[in-house]
Each structure stands twice: as C-alpha cells, then as structure tokens.
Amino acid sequence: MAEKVTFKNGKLHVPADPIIPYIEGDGVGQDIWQNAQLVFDRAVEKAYKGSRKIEWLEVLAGKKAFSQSGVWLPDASLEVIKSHLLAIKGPLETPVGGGIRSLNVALRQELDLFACVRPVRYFQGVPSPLKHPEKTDITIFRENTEDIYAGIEWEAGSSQVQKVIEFLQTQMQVQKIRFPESSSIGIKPISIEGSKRLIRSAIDYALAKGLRKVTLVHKGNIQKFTEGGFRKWGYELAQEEYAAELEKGRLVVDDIIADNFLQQILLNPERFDVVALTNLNGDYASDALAAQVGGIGISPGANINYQTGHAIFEATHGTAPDITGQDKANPCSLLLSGCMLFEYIGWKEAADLITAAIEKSFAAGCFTADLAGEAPSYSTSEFAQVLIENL
C-alpha cells in the first residue's frame, strides 16, 4: 500500500511505494509531464526490479486550477504538498495584472523552500556558445525567500510611497533619493538567519558530494550591510560550524563579487564547485550558467527546505505557449529535476539510469527541436521513447 514520505529527526523516511504529488504545469507542461512520467516509472522499474514504485498524485495549480476552481493556487493543493513533503512540477503561468505575483515564488514562500538548488553541467554533443563547455560543472545554491523577491515595494506617485519617502527623509535623514517626487521604492531584506541556513546547506551539500570549494557570491562592495552581510555571515558560519573541515583542507570557503563572477564563469568556470548567492544574484547567475551548457531546456532545479524536508522539483523553463500541444518541447529539464528528486529520496540508481540515458541520446545526436539546429529533430514523445530504450 502506497504511503507518504515522512521527515523525522532530520532525515527523510521513504517507503518502497511513496506517494509523490505532481503539478502537470501550464502550456507545454502537458506535453513534457506525460512523457517524463513514462521515463521515471521505467527507470524505477528497471533499477529496483519491481520492488519499488512511485504512486503519482496530481494536485492542481496554475491555469488548470483556475479553470476548475477560479483560484490559481488552491489551499488544498498547498496542503497536499505540505503533508506529502515532496512534489514535482512543470512550468506554471503567472497571471498578468492583479492577483498573485508569481505562482513559483508563492510556492517557495508558502513552504519556506529557502534553497534553490541548480546543478549545471555539460552533456557531450549539446550545442554551446563556449569553446570548452565541459569545464562548467557548478552547483548553485540561491537563497529563495528574501531579497527583493519579498515583494516589499511601493509605486511612484502613490500615497504609500510618499509616506515611505517622507519617513526616510525626516526620520532616517536619507538625502540620496535623487528624484523623490517620481521614485518607486523597494525594500531588500537580507537576514543573518536566512543567509546562514542557505550557506550551511551549500556547505553540507559540498561535503556530502566530496566537493572542496564553496564560493560566496555577493555585491558587498556596494550594498555593504545586505550583500556584505551575506558574505560576512557566511565566513562566520564556516568558522563556527566547520572549523575542522577547514583545518583539514576538506573545505575551502571563499568569495567573489557578483559582476566578476559572471565574467569568471565564462573565462574560468572550473574555478567553482558550489556557489551560494543571494536571491537576485542567484536568479541572474542560474540562467547565465544554463546558457553556457545548452540552455534552460536541459537545466534542472529544486527548491528545498533542508530543515523540514519539504522540496519541490521543477522544470526551470517557461510555459512556451507557442508550441503547446505540438509534441515539440524538450522534457530534459523536468527529467533531470526528477533525477534530483530521486537522489533526494535516496534512489540514486534510478537517477543514474536516466542521466546515462540522456547522455547516450545526446552523444548520438538525438535532440528535440530546441537543440537540433539544422539537423532533424525528435518530438517530445519520440525522444522519451529513445530514452526508455537507452535505460
């Protein structure tokens, strides 16, 4: 009988037949999920010879939820994910205008998924703008709940922004708002607790993977108390909790200014193993690094709370409405996110099978349209069948 995954004493407890919720996603979500699920199930069957099996449970969010209930993110869906700890999702449409700002951000904030984890690596045969894309093998830990994504801002000309500016000028003696009559104002919260829990997760990940270097990426030369605080608190954490690893040389913690980092990942990407970033810098860096190895169509992502066990694994690309329902979308972002899910629950054998199948398919020149260029391309379903044959 299928059971929930649970989290006790800091560890996941995974039954042989776990119930895992999924959100199909909007746009091409319908194309990629149905094919990805076939690959997931076949990999589990092959890896464990029928002794393990996932019971997939659909929960609604996005356009599908709105069309059925009039709500973009139903409370019932959140409760299912909370109670089952884990979920995997396709891309979600964000409604334009009023209402919820971003469904993805809302899910992260509601579940306090403070670590956005994106491993970025190159697959042989994939087109890349770099001469040596194989040198890029970096795991991003992006803080997920603070920074400007907290959504604390006031629009230019509103009565609210006038109150904020008046407070800043009269109570805080701020004289550096160049055009106060026409300025919008945003607030950037960066906390000690939020920074340290993210950096701690990055260091623990590096040590568990046998990686030596964790780099703190920041803009502390300009934003001295927020971005600079992130850097300072990261070094403090390393000394407080990982002194033995630092002394033995198992761990090296260093830092780099964000604009220099964006240069160095092009010039010397081999310098980096695991990088920890604030939210906005992490957003920029994630997509920049993805472009180096072939684009977000093959980039996986996870949003994790390592303190509670909650995690959502997701396709990192958009809904691509121009090709929805045409069986053209690349399923690899979702597939590789599924590999992250399998590794997270300790089913590494299934993850390795899928990764190896993708490697074999790419090396043989089997690509969906986004990567094929002038060569003949495979449809989503054809590509999934090739992967199943290669498992």
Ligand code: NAI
Given for the second form:
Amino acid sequence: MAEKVTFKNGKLHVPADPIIPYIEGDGVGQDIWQNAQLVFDRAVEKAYKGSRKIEWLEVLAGKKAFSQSGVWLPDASLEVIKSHLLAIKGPLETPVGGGIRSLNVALRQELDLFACVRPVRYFQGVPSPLKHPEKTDITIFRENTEDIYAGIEWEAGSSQVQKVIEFLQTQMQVQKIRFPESSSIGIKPISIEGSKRLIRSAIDYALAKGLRKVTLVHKGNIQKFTEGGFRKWGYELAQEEYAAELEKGRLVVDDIIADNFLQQILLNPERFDVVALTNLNGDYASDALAAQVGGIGISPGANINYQTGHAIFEATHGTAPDITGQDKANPCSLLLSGCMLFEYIGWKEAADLITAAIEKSFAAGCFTADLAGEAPSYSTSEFAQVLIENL
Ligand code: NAI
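What would you give as the form predicted together with this ligand, now that the form predicted on its own is on the page?
Then the entire complex follows, led off by the chain already shown.
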C-alpha cells in the first residue's frame, strides 16, 4: 500500500511506493503534466524494475480549484501538501485584481519554504547567447522569505508613510530622505536566522554533491547591516559549523558583490559552483543565469524547507496562455523539477535516466517549438514519446 513520505530526526523517510501530491497547474500545465507523468513513471519503472512506484495524488489549486470550489487555494489542498511533505506543480495563473495574492507566494509562505533552489546548467544543442554556455553550471540558493519581499511598504502621500517618515526624522534622526514629502518607503528585513538557514542549506548541498565552492552574493558595500549582515553571518556560520571541511579544503566559502557577480557569470561562469543570495538579488540572478544557458523556459526550480522536509518542485515558467491546449509547450522545466524531486527523495537513478534522455533528445536536434528555431519541431506529446524511447 502506498504511504506518505515522512521526516524524522532531520531525515526524509521514503517508502518504496510514496504518495506524491501534484498540482497540474493552469494553462499549459495540463499539457505538460500529463506528458511529464508518463515520463516519470516510465523512468521509475526502468530504474527500479517495479520495486518502486509513485502514487500520484492530485491536489487542486488555481483555476481548476476555483471552478470546482470557488477558492483559488483551498485549505484542504494546503493540508494535503503539508501532511505529505512534498508536491510538484505546474504553473499557476495569478488572478489579476485586488485582494488575491499569488498562489505561488502563498504556498511558499504557508510552508515556510525558505530556500529557492535553481540548478542552472547547459544542455548541448539548446540555443544560447553565449559562446561557451557549457561553462555555466551553477546552483542558486535564493532566500525566499525575507528582504523587500516581506511586502512592508507604504505609498507616497499616504497617512501611514507620513507617520513612518516623521518617526524616522524625529526619533531616529534620519536626515537623508531626499524628498520626504513625496517618498514611498519600503522595509528590508534580513535576519541572522534567515540568512544562516539558507546559507547552511547551500553549504550542505555543495558538500553532498562534492562541490567545493559556496559564494555569498550580496550588496553589503551599500547596505551594510542587511546585505552586509548576510555576508558576515555566512562567514560566521562556515567557521562555526564547517571548520573541519574548510580546513581540509573540501569547502571554500567566498563572497562577491552582486553587480560584479552579474559580470562574472558572463565572463567567468566556471568560477562558481553554488551561490547563496538574498531574495531580490536571487530573483535577478535566477533569470540572468537561466537566460545565458538558453534555458529560461526549461529551467527547473524547487522551494524547500530543509528543517521540516517540506518541498515544492515546480516548473518555473508561467501558464503560457498563447499556446495553451495546443500540445506545443516544452515539458522540460517540469520534467527537470521532477528530477530534483527524485534526487531529493534519494531516487537518483530515475533522475539520471530522465536527464540523460533529455540530453540525448536535444543532442539529436529534437526540440519543441520554443527551442527549434527554423527547424521542424516536436509537439509536447511527441517529445515525451522520444524521451520515453531514449530512457
Ligand atoms: P509565461 O512564462 O507564461 O509566458 C512567457 C512566454 O514564454 C510566452 O510566449 C509563452 O508561450 C512562453 N512559454 C512559457 N512556458 C513555455 C513552455 N513550457 N513551452 C514553450 N513556451 C513557453 O509568462 P507570462 O505570460 O508572463 O505569465 C502568464 C501567467 O503565468 C500569469 O498569470 C503569471 O502570473 C503566471 N506565472 C506563473 C508562474 C508560476 O506558477 N511559477 C511563473 C510565472 C508566471
């Protein structure tokens, strides 16, 4: 009988037939989920010859949930994900209009998924703007819960912002607000705990993968206590918890200012293995890095709380309304997110099979329309069939 994945004493316990919740997603979500699930199941079957199997459990969110229950993110869906620890999801539409928060943000906040993990690598054959895109092989750890994303802001001209500015001027002797009458104000919280748990996860990931270098990316030259704190606490943590690894040379922790980082990933991307960033810098860097390997539409992502085991693996693109229902979408972002899920639960063989099948298909010039350029392209379902043959 299928069982839940559990988390005890800091470790995941994965049965041979785990129940994994999935959110199909809106728009192209349906096209890509159905095809991706076929590939996942065949890869598991092939890797473990029937001794392991995933029991997929559909969880409603987004438009499908709204049309059935009138709610975009039903409490029951959240409860299922909470109690099963893991989920994988397609893209969700953020309904435009007041009062409805992003479902993605809601899921991350509810489960305190503090690390946004994005492995960025090149697949041979994918069009890229760089001469040597294969030199980029970097895993991003973006802090997911703090920074200006906390959403603490007051609008220019509001009575609240007047109070904040008055407080700053009279109580804190702040004289540096250039236009106090017409400024909006935002607050950027960055904490010791928030920084350390993210950087610890990045270091553990690097060590587990046999990677040596963890780089702290920050803007500490300007924002001394927030971004500078992130850097300082990162070095502190490394000394406190990883002294032996540092001494043996198994781990190197260094840092770089965010603007220089954006130059260096273009000039010398091979300098970096794992990078840890605050939330906003991580947002910019994720898209810049994905673009340089041509993978903006195929890069995978996961949002993880390594302390509770909770994790949601997701396609990083949106719902692609322009190609919805046309069997045209590229399923690779979801597929590679699935590979991250398999690695997370220790089923590396299944992940490796899928990754190798994607490599082989791309190398043979088999692409969906988004990557094919002028060449003939494969539909989503044809592409999935090629992958299954290549497993
Ligand atoms: P989008 O990523 O949906 O589309 C941008 C362009 O990329 C379109 O031309 C689309 O056809 C193409 N594209 C995206 N995914 C593709 C795929 N798998 N294969 C081939 N082509 C693909 O971004 P957009 O238009 O800004 O957002 C549409 C909706 O998606 C919005 O409601 C937005 O809130 C939501 N969204 C959801 C995300 C998530 O759930 N993680 C992330 C980004 C946007």
